[in-house]
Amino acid sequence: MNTQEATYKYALRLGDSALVLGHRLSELCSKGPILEEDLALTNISLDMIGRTQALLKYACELEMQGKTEDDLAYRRSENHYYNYLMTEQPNGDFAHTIARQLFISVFEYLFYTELEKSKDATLAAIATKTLKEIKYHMQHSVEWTIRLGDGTAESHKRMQTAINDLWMYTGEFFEMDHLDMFLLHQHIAVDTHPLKAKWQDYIKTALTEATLIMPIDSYMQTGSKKGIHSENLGHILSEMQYLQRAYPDAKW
């Protein structure tokens, strides 16, 4: 494996967990629980779907086969996505919604804050521009979190399972394979094993200003980085897909 091929199979990786955690949120529109958290869900999708964009068409300049980003993000088979775990979770009620974006983007504001550091310049401008985003993302969902954890009683037990539903697939975030070891040698990937800590502190102050427990480390679900995922993965794709699997080649 080369620098360019690595890179490659990097950008997917990233671009894969925006794009299906994109397609998850933008489910979610005109089904918000009041008219403002309805545009801003809606807002959140459409940022992940821009940055899904920048990385799978950067993927597509890296392979070199004269495909475009719709290629990849649409025409592709289960096994070769490789977005996390977490990201293809049912969207549930309102607290599992905010509890999976609490987890995902406190993790994405550390890792796109070291990707900024990157040698690869078009990695790092790409990390530039979605931190402005991440950041509100981050914001949002705390402040929800908190919302919720502090609130009725009916909302505190829901956030709470929530929290405990999701955190099985929070282990994934920080696992290293050799391709991330490959470019973590050349200084363009993230090494992510220091990032859990400062996760833990960021997700440990939320929940306790929310009245909720963070869950103890047990079994925790992978498999992403192998192309392995739950069932809902397939699911999503047999709509995502739909259009250019039934009319190949389409134009509008």
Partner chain sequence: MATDTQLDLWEVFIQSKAGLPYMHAGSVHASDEKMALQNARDIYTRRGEGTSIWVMPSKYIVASNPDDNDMLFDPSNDKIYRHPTFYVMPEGAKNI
Given for the second form:
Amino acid sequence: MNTQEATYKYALRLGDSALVLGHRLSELCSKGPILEEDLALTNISLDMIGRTQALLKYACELEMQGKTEDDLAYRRSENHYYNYLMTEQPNGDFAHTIARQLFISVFEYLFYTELEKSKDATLAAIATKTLKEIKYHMQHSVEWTIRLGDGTAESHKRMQTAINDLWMYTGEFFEMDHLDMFLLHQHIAVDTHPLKAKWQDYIKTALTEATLIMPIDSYMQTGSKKGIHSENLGHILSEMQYLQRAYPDAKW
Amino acid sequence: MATDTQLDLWEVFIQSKAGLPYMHAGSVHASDEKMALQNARDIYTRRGEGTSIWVMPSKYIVASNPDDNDMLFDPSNDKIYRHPTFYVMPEGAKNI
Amino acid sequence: MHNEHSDAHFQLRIDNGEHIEAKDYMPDAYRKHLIRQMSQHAHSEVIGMQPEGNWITRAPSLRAKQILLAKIQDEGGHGLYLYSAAETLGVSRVEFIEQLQSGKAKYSSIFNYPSLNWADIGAIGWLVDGAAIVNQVSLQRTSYGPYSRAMVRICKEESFHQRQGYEIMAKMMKGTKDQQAMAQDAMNRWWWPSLMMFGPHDTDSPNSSNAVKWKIKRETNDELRQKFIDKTIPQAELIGLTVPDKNFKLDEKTGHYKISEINWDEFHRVIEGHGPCNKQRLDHHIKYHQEGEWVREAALAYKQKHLKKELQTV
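In place of the form predicted alone, the structure of the form predicted in complex with its partner chain is requested.
Everything in the complex follows now, all chains and molecules, and the chain you saw is the first one.
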């Protein structure tokens, strides 16, 4: 694998996470707990779709097969998708949506802060733009975590359950495989190992203020870097890709 | 079951460019000031309308009574000496 | 001296083209009419999120998904502007929502129709938003200040809605046979309901005369409908869509299109609750409203706790 091929896959991984999470959030349209929140979640979803476009477009350029970002999004099957398992988890109740947002946005904040220093100019530029958005996503999820955790007995219980349920998908954030190491040596990829302690600090601070208990690490789910997913992704894709698959000759 | 809540009503003021006055944009519902700011951002600056936001609880806005309009606003109509055009400048005076 | 609290003085202000503000004197009937119309308008925006929301997860490209999501978000925002403007009349959003969910308040009947294929997203943007905008542009000059200001903002934001819908239709009409068939199918199903959006004929419209006198409504149902028909038929023909009306024709003398009579039985049936999706739309609203209740309670409980803490430390 040369650098260009590796970078293609790296961009694809990042793009897929943004795509799938953006899709999950878009499912919530008209289902928010209050109209104001509906608009807030939509904004986050739109940021994610925008980021997807930038990353997949770059992946297409690196792949040099004349594809578009839509070809990548709508014509791959699930075992060629590389999004974090966390992103495909169902929205659940609002506590699950917020817990997922909290875990991801804190991780992405740390990740894209490092990616901004990448030797790959395009990835660095995407990181700079993305960071501004992520800071807001992080604030949004932290504020809600605190309110739900330290709100009523019911909201506290729901939030704690959500944190516990999703914890096993956080381990993947800090995995480094051969591709990551290869690109790390070329100062393109981010070294996620050192991010783990920082991430835990951030999460701990938020959970403490929310009067919630930080789960203890046990078995962490893994697989997305190899294209192995939970059952959720297949359903997401069969819905998302329906028109492109049913009418392969059509242009939309 | 407790009675439903749609949280508190807040008024939103947006400054469209640094240096310009804050203008009333509308209202949002929110539980507290942080959420009110977030909601105002998500609702009233979706098209790059703002560089700064103020929010305040609607209940703290005090409005004048329209019945008092005669008393409050008419008396200033004839104070034309408050406007620069009231004064006669000598012919040829410059920079004044 | 005139009495500022008289209906005659109020009418004088209206006739002078003045705007009425929240604290100004207004006849009860004016207030009631506004509350009804504005809340109905707000409910329509919010319920209107559903038929389009039905296609978000199946939008066929990233661009299409982005546009659709942004558009539906706008609708939520417009519902919010309108609720806020209506709240200035002394009714809370809680009450408005109760009225909607109990069926006491209405929303535009058009949203009781299903969105069945992707071209429906085009048809909703082009025809439904197209019809709405004709009405809304007119409402920017409505006599009630907060309503008028909300409408100015809404019209500014909505200007892309109709264009994106027409773009979808045009693209599909240039596409494969399947796509053309979808577009025509959507046209067939949305054309008549969108004409019904303007309401009954002026002669059968019980609320119209006062609304025009008070300049809440600036043009009548039939005037607005005609405007919409006149601009939409040429747009349909331009991209090769057939207007599902065998009898429509251009009256050369007046420059206006004449169309067949609208099926008013259908109109009344859907208003009375027997459209294809009336129950589904309300059920959806109630379900997510109820599911959000614990979240709203939590936010409020958090505030109250921390307000108390602050007071104790002072």
